[in-house]
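A lone chain, given as structure tokens: the form predicted alone.
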Amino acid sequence: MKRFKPQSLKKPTVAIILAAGRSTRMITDKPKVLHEVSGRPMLAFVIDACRNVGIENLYIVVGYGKDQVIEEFKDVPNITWVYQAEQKGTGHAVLCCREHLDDFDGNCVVLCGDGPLVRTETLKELIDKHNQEHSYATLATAILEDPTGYGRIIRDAYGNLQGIVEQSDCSPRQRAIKEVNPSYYCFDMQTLFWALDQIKPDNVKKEYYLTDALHIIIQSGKKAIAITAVPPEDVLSINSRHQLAQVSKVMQTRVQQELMSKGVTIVDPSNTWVDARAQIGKDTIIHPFTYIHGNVKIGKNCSIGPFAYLRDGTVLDNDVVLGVFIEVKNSHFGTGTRARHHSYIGDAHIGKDVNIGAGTIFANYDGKEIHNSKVGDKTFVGSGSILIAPITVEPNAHISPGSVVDSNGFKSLNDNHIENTEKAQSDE
């Protein structure tokens, strides 16, 4: 995706997401935002949006499962995480946040945390609008051709915005407009808490709507706007385990178009999937029905596939070749190394211009432990093999077709040695 450099905001700005939701409809035990999407908990896109921004505090309501979701971004900075007793809606987790911004004096954006899709671009549109017509709340809408499930944007005859009001109040008239609102925000923050203080819940679920702050700041006579700014594509926020695959498979299109825009042949996209923390250099192929995993990094000229599968970890340095049926665990190939068939390679560190043979296995756990191997360069490791860690083998050896080998240099399977080197050394 996209990142643009900090921008220097008008007025301090600050992010709140809200995060503390279960989603019953999901039918899980996990709080919706870890839910992934291309890898990655939904909730990290969101916090990435705002970060490049350049909005640095942010301030993350959570509420069921919130020992789960601070555990998974412990290692984040400057993220105040709140917490939401009972969810009474998101009028109600916005105030839970005012302990700690009763005296901010700047903007506040105001994002879910189950919508991974929003975009940076989007964001920046949103504030710059807001500094630019010097308004005390903006919000970012899009029209949608089936608005079911959304909010409605209310407009006067001349285009201004009159309020939003939620699917389960809207009259037939109402349910007809197109333009929704998607939960994009971005107000002051002083004066988001005076309107919040004038809620009741007067609405079928009795909850404290932040739409309804917005009627109030409208009513109040100060300027509230919307500006049309979120593509339709964008809007998919996740209440079922099907919008869940629709929305990572929007995700999955984005992760794959940006890595063709920087010279990745991507053969088939349709059945590819990479995941989206994965790096790949300029000039790699990949080839129909590889799954990749995790926090891989590809260098460039690599070949990878079909129906290889990379896991996290993995690091392969320039013009490495993995075939068909690859399996790759948390290792490292040198450049010019191959491995095109039915291998599996755990936990090693292959060297340069090294030959994994056919069916070579890394046996990297012994039932309670797992273990490191390494191969040094130019070595030619025969089909069939099996590498049984913890192993070194020495550079320029010449390991047999069909055998076994452990710290020791023992062929099960076969009475040859491997040549060009005294034995596999033990790297423990």
Ligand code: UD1
Given for the second form:
Amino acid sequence: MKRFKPQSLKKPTVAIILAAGRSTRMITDKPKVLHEVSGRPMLAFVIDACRNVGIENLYIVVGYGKDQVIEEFKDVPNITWVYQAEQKGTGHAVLCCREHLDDFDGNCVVLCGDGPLVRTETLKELIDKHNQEHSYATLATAILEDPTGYGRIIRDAYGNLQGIVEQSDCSPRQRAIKEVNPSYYCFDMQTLFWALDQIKPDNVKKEYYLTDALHIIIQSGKKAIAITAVPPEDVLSINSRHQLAQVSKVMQTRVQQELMSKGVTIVDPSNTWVDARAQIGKDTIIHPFTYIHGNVKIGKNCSIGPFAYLRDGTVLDNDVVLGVFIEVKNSHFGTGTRARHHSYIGDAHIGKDVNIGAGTIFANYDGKEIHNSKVGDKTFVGSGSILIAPITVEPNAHISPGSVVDSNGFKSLNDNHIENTEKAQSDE
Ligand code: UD1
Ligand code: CA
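Now show me the form predicted in complex with the named molecule, since the one above was the form predicted alone.
Once more the chain from above appears, this time first in line as the rest of the complex follows.
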């Protein structure tokens, strides 16, 4: 994702992110904004888009499940959590921030927490235009083939913005309008509060609509503009599980395209899933049916899959090969280490040039606790071995196929289980 210097913000700019809604259509007990898209809660993408355009101070309006949301983002700095006890509409949600921003002389970007596809570039264009045009209210709009469900942008015969009408309040003629409101706004903060003081819930849903503030600002003679700056695919916000899946698909394509643009080969993108947090080095090849979930770091020139499952905390140095049906969790692999077939490696620190034979299992859990393993450089682990953690295997060890090894050196299933490990230990 591109970063833009904060200097591009001429006036001090804050952001308000609306995330208080319960989302009845999701059929969920979990706050909507915590549902994950490419491995991250959807709200995280909106926060990142603001930060990447240089906005430091964020005001996030929470309501349903607020404690869970706050807990999830407790390590993110400069967030003021604003509680909206009752969800009376998007306009009311913004007004809940007033006690924190009543003295703030600057711009305010308003976004919704359920729109993770928002791009930094679009926000930059929105803010730049707002400043260049000395506007009091600026929106970024999109043209959709099927505008169903969205607020429609009303313009006069000259193209000047007149307001937004919600789908449920549209006349049949307004319904035909294809220019919609994705809910990306930039306002002069005090003008917005002034306008919101005047909105009334006289609409089909009996809610205080943020969109009504525009009409009031325009009526008062202050400049308000709409720029058609949002690519159609970005507009989709998440109100249902179906839309969650659709947005996830768009996001997954973005994640993979970003990796490919940095020199990663993804052999079959539609049959590969990569977490938005994953980092992958150039010339690494990801083979089909690979699932990379969580904070995973893969070096250069590695080969992953087909059918590999890499989980949170996996770190691979360069030239690592993970082949068919390999599951790796919270483990570090040194340069040139290989595990080509059918293995589980969990909570292990594995050195360089180690060969992990087919069907090797790291038994990291004893039924009560998780334990760590360490395997030294250039070790050979024979096929079908079980390493019972906690265990340390010294460098250059040779573990025979079919061995069951624990911290006492070995448990035998056969007679020739392990050689150099014992020797290395007795050398100490
Ligand atoms: C809103 C816009 C609509 C736009 C659409 C784009 C209004 C009135 N309408 O409609 O023009 O096309 O977004 O996605 O703004 N929220 C609160 N508190 C509330 C109500 C809502 O925090 O009292 C939050 C929700 O959690 C959600 C966001 O505001 O994240 C948008 O609310 P939602 O009800 O989804 O609005 P839409 O009907 O989608
Ligand atoms: Ca919505």
